[in-house]
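This document starts with one chain, in the form predicted on its own, laid out as structure tokens.
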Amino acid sequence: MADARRGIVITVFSTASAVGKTLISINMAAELAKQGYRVCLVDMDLQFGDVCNYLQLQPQRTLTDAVTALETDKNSFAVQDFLTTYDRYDVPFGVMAAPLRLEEAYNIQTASVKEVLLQLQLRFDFVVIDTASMFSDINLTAMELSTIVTFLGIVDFIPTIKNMKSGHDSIREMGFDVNKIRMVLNRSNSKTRIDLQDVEQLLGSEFYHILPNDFGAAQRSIQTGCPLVLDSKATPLKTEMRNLVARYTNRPLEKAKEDSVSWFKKIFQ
């Protein structure tokens, strides 16, 4: 496992609720997906996950059944047997659900979580994690193991510009690598009388990225259980989510990959 080719982790956390984290990991996975990668999208919201939710998925094992095979016997342990597939519009990615009962997540052990990522990784070009809102030690662990942690943040009431720069911080003084700590801005336009350039010189850094607001782009997301980069229809945030994936991946949008289906069969193979 050592010398095998591991995957890109894409963290998305942040120090307040409600600032659209399960959104944007939702969309991260589509357009990586739809870009042709092998992609897993993790919901380590253990208590109030809600990616499937948002996808309209059913899931049948979850977090906690990976967990315990893999305790009960690592030998056998395959992580695909406990994902669920998302496919629309011939876009498919894995999905890893959150645990379906609220006492399964106090049973949830740090060390087989990051056992159940690092097989994830040799199996899928990216994996992607929605997180709780919290310094836990799941999630430390998954910032540890990311190549990408996107800090996702809002301009609205000072308690959020507050915990954004303490959990900013924070990250600094834990010594993760400050390059791969990016600073994400969600609903920028939103009605506020705060100042952005203000909100960055507290912080002491500038945002790598700037997403609009579009209540009802993402509600519609949410009804329909279609991530909006698959939607047919052009929106300011659908643009500017794909602008992020793609400054990650270095990638110009057009040179998509046509082989997704194909590549995602072989995983299950």
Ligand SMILES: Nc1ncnc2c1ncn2[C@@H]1O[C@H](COP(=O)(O)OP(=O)(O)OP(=O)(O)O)[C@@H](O)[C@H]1O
Second form
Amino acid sequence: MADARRGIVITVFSTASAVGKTLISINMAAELAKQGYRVCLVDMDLQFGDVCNYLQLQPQRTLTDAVTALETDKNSFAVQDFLTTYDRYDVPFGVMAAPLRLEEAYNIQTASVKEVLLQLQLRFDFVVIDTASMFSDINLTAMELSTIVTFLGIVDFIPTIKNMKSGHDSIREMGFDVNKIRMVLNRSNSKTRIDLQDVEQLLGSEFYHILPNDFGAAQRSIQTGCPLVLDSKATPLKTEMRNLVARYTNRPLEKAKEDSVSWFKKIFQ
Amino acid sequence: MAYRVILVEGNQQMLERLSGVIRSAREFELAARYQRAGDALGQGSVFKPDIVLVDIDSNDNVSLLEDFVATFSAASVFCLSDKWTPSDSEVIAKAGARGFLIKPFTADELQEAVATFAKTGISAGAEVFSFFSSKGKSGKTTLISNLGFSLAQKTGQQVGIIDADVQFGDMAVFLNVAPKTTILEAARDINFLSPVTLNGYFAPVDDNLRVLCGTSRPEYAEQIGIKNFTEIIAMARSMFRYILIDLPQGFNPISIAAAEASDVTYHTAMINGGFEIQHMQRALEIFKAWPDYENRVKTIFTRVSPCDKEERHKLSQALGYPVAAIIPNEYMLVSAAANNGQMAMRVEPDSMFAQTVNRLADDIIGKTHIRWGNP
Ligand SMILES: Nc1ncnc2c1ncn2[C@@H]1O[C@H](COP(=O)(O)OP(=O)(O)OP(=O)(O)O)[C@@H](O)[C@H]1O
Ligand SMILES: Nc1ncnc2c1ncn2[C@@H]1O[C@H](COP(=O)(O)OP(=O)(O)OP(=O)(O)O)[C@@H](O)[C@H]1O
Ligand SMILES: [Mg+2]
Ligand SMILES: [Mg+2]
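Mind pulling up the form predicted together with the named molecule next to the form predicted on its own we just looked at?
Full assembly next; the chain just shown is listed first.
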């Protein structure tokens, strides 16, 4: 197994809550699956994860079951047995659900979760990890083995920016490869009086990608359980999410595809 | 005019040492000193002291505290001990003594103690309120900062805020303070502190409102030991009338320790059209392990619109648990205030936001409201 091919791991992290990590993780997974990749989405917001809420899944097995099986007998452990498949729109991807019970979430061992992630990497082209916004052992472990960390931020008010800054500094000082940290701004143009350039200057790095604010679309997606990228409706948010994924896969969006020339682009051409 | 001090200390060496400190302190004058409490009680009044320092480690001096307070009714009685314990505070406050000092003390500490306890005296024990949330962005820092301000204003008593959101504490920004010390240093030093010296770790915000700020860097969080953190809360109880604690999201050693050390834990959540009710229900299931959870766990929703009695009732129905307070959606007001380091309460004292926060303060203080829900 030493030479086995390991897939790409994308962790979606932030230092503030409710910045869109779950929404974006889901859409990344769905978009990658739509492009034909084998994808697994892992809900590592262990206590109050929303992945299954947003996708309207009722998982029969969770990360806790996976970890328990692994800890019981590593040799017969088959990680795929613990996944829930999302395939509502004929774009299937696997979901490793967060523990159902809070006690389980609280007591889970980081080393075992790491092993589960490594096993997933062997089976999937892409493993997308949604997290809770904090520096925890488990998040640092995920970031360590990640190919890319999408560090998501929003610019709403000063405390959030302060935390983005201190988190960004901490990540750098922890010795993570700076190339793999991608600062992504979400909810751009939302109600704020703060200048983006000031934020970039403060952070000492530019945003790799910017996602527009569209609360209606985001909310609708959560209520219907349909990822934006799978929705037939074209919106700037959907386009920019797909563009972000395209930058990660190095596959530009095909011009012929139905929504790639959105009204948004037309306006600016 | 200097404070006239009487010192009562059983140990000869300590008596000498402390006498030296008092003599050297500006604005203090050693009027008399005794090794035996009986002598001090019998003879000390001749010297018309302003301050009586009584060593409570020797003999039965603790049981004589009430005598000291009665005999020197025009003076403030301060207790001296090697180490502070929560039970001391209770006894001391009950006996009517004014404050407490760890010995040996320095001239600065003596001055600080007198200044600290001058206004309010040692507290017989603050009420402690923790603000828990399942997920982040619950609106709790906004709420706590304004509630602290409201409680201090309404009661004129000492209110302390502890920012235990150890990785990403925002209280310093909200309250516009640049703290010299934070919860990190307080936790590190707590075993050597007394209520007087711990007070110096809190930054002043406003009349009667002080804050112990969060760490300046997320990686410092793991240096805060849980035992020391709980001791900060215990000691702070003798410094304030009300203590409000901001917590990190979810269940973790800090939030659990704080909830256990609190009289009431408010589970706070923001209405955002997501799964906030379900998340709160799951968290409440955990809190239900406490036999007295109904009194100790209360719930608050923020960003509620419309913010009225019906909505509160609906939320309570959906949750299956009483809702203690609802705070209206006033994003523009609260976010602009936080950006400017101002208190929304103060910027717009007549806003519905301010009214609901004031009402929660009244609930805490113990006033009844007939008009809840009809702002
Ligand atoms: N680009 C966007 N425009 C408008 N609203 C958005 C956008 N992205 C996310 N949202 C909204 O923001 C809220 C938070 O999103 P989400 O739950 O994905 O964040 P999160 O970072 O996972 O939060 P948490 O830290 O609580 O898990 C949701 O209501 C979602 O609809
Ligand atoms: N009553 C309210 N109405 C509308 N917006 C609010 C209200 N209270 C807070 N907010 C906004 O919600 C965001 C989060 O508020 P706040 O920082 O107080 O929450 P928190 O629970 O402390 O978040 P964190 O998890 O980041 O510590 C801020 O942008 C704030 O301005
Ligand atoms: Mg999430
Ligand atoms: Mg906060």
